[in-house]
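In structure tokens, the next block holds one chain alone, the form predicted alone.
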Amino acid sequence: MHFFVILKTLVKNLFSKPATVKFPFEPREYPEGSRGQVVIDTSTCIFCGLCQRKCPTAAITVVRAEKKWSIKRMQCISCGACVDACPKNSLKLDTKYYTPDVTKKEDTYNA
């Protein structure tokens, strides 16, 4: 009996669609409403730094005077606390992500 149980499984495996993709050759999709990256808009940034403050991991840096925000991608955990803190809703969750790296980088925007 368990033979025919097998079988079953291994025809249904043979001619259905794979649940994984291959990774180097197709990159993912992702679905919308997933946590990704954080961007900002310097455009319409006053550079107050309450998303620096409400960052549970102190990955942004917000420099007034110079009117520089930075962001360093390790640290930083998706979490949205800075997008919810953004005055001037210049913060978005994109679903882009970076791709894995040995290096630890910090993106810097300029107004």
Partner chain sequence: MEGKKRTIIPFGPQHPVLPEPIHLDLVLEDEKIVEAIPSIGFIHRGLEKLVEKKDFIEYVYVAERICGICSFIHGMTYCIAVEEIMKLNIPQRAHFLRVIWSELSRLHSHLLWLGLMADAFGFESLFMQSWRLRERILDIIEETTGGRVIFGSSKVGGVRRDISREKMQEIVRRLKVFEKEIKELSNVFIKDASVQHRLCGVGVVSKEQAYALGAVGPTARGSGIASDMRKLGYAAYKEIAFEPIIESTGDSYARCLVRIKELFQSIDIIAQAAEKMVDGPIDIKVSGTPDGEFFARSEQPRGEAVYYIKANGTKFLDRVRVRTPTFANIAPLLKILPGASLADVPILILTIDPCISCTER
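Switch over from the form predicted alone to the form predicted in complex with the partner chain, please.
Left out here are the partners and the other molecules; the chain alone remains.
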């Protein structure tokens, strides 16, 4: 019978740095390539609407006539399908996540 097998781990734990970061005060470092929010470079976008068609959650709306590109942030699942689809490479997945909110936000970008 073994008792308190975890003791060694616990003692070690007592004298080591916390495993977590103090989040809101200490920012989290996102590794390169992390799939955060979608950002658009409206100067190169041609408003072809390909991203809208490829998006599995229908988060993107492109209005060609008004040169308007909008994204429902809370609907986006950061899958990157739009980034892969864009013929002009105007879209990018930023490593930063979108800030949580209590309302369903839609961001609109105009050229």
